[in-house]
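One chain follows as structure tokens, the form predicted on its own.
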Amino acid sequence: MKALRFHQYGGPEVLRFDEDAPVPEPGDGQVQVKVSGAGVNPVDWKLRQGYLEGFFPLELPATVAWEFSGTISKLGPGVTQFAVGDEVYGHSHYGTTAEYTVASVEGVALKPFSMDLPDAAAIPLACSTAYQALFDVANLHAGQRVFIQAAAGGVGTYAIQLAKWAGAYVIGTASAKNHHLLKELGCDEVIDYRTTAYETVVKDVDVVLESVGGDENMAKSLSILKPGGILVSISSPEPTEAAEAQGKRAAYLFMKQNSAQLTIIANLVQDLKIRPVIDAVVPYREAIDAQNECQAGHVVGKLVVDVRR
């Protein structure tokens, strides 16, 4: 099969387009998927650069991306909850910018029936990250105030909608050109991070969803929390000691596979409670460009690679 791979950690120059790679065979509790779409996420380039090697070392050569939609083409031993031909979406640690991937059933669910392939690939990783940050870690509930950084990004656009679905008051940061979108998604307040220091206008929030990183930003994020509030970082390890000294909490989230949550998310999409914001769906030949665009931080919502074309 053809795949977008890299043989060593590094910048975009290590990416190898249209490489011949072995078709992966499903093992126990796995399915083989003929990929339609591969979602593009910041974790892709962070893994490729080796920034997460200590936390999640890769077996090289590695295929790019973890997020997919497609059709089940083969079942591994012990798999009974899916059938060949099912249209699914999910996460795969094998890599997804390829003609085929394999995935554990814990990371796979039937895609939202209202969405076409490959568009559904815009959902699994980013929306699962937002869901787990808000509900599994922060225990967000109605009436609370949540502050979402980089709210126009992939995780941010889902986090806004999930927080509003839960009945929270939502504050987000974005450049001015994206304020209308964030209001449309449900943001109660939007702050232009280019002109306003958020820590000067936001205070007493229950939850901060932090995705920018850096010691200075972590300190500012903690400063706007009310006592007992929680900072959930998806960018870098949490400032636990600083949080405890202020009577607050901090946690780091690296998304975990959860088929049941993917089913909940699919139902929310089908019920029009949330929707993916898709910047573009690009053909496979533009997969490297999509990775570079994501790393440059210019994407609103999600980019998807249509592996079929």
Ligand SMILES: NC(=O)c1ccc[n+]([C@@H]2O[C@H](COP(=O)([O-])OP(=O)(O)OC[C@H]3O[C@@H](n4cnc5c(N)ncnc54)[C@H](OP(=O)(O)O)[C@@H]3O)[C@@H](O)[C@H]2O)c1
Given for the second form:
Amino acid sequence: MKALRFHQYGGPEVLRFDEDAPVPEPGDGQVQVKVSGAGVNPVDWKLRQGYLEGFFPLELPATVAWEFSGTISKLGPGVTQFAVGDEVYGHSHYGTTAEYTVASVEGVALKPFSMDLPDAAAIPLACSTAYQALFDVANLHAGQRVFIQAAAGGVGTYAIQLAKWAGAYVIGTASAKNHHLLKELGCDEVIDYRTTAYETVVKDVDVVLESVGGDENMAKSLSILKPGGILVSISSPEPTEAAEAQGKRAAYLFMKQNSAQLTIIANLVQDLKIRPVIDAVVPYREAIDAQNECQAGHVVGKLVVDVRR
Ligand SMILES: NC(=O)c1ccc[n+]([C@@H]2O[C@H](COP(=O)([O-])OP(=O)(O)OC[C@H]3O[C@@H](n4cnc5c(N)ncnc54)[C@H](OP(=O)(O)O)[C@@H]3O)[C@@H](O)[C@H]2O)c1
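Alongside the form predicted on its own that was just displayed, please also present the structure of the form predicted together with the ligand.
What follows is the entire complex, opening with the chain shown before.
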């Protein structure tokens, strides 16, 4: 099968577009999926560069990307909750920018029926991350104030909508060209991080969803929390001691595969409570360009690679 792979850690130059890779066979508790779409995420280039090698050592050659939409083509031993032909979406550490992938059933669910293949690949990783950060870690509820960094990105565009769905007051950062989108998604206040130091205009928030990272930024994000508030970092290590010293909390989240949560998310999409923001769906031959665009850091919402064309 065709697959976008790399044989060594490194920059975009290690990506190989025209690889002929073996079709993966599903093991116990896994399904094989004929991939339609592969979602592009920053974790793709962070893994490829070797930045996450200590946590996720890859078996090389590795196939690029961790989320997919597609059709189940084979069931592994013990799988009873899905059938061949089901249209699904989810997470796979096997790599998804390929004709086929395999995934554990814990990371797979039926895709929202209101969304086409391959577009549903824009949902699993970013939306699960936003959901887990806001609800599983921060326990966000109605009436609270939440501050969302990089609100125009994959995680941010879902986080705005999920927080509004929960009844929170939402403040987000983005460059000026994306302010209209943030407002449309429900953001109550929008800050241009290029012209305004957010820590000078925001205060007393209950929750910070911190995706920009770095020590200086963590300190600023902590400063805008009210006592007892929580900073949820998805980028750099959380500033636990500094938070405790100020009577606040800090936590780090690494998104976990959760099939039941993917079903909740599919229902939210079907019920029009949230909508994926898709920057572009590009053909497989442009998969390397999509990786580079993601690494440049200014995708609006999500990029999806249509591996069928
Ligand atoms: N721990 C986890 O489980 C987990 C899961 C998912 C993502 N992440 C991490 O979370 C981060 C965000 O992920 P993502 O998928 O949302 O990324 P993304 O979609 O690539 O983010 C792109 C967005 O970031 C905005 N941006 C860039 N620099 C910014 C800054 N200094 N301040 C505010 N906004 C800025 C851009 O907006 P403008 O064009 O308006 O500048 C752009 O829309 C990444 O570091 C990623 O690795 C972690």
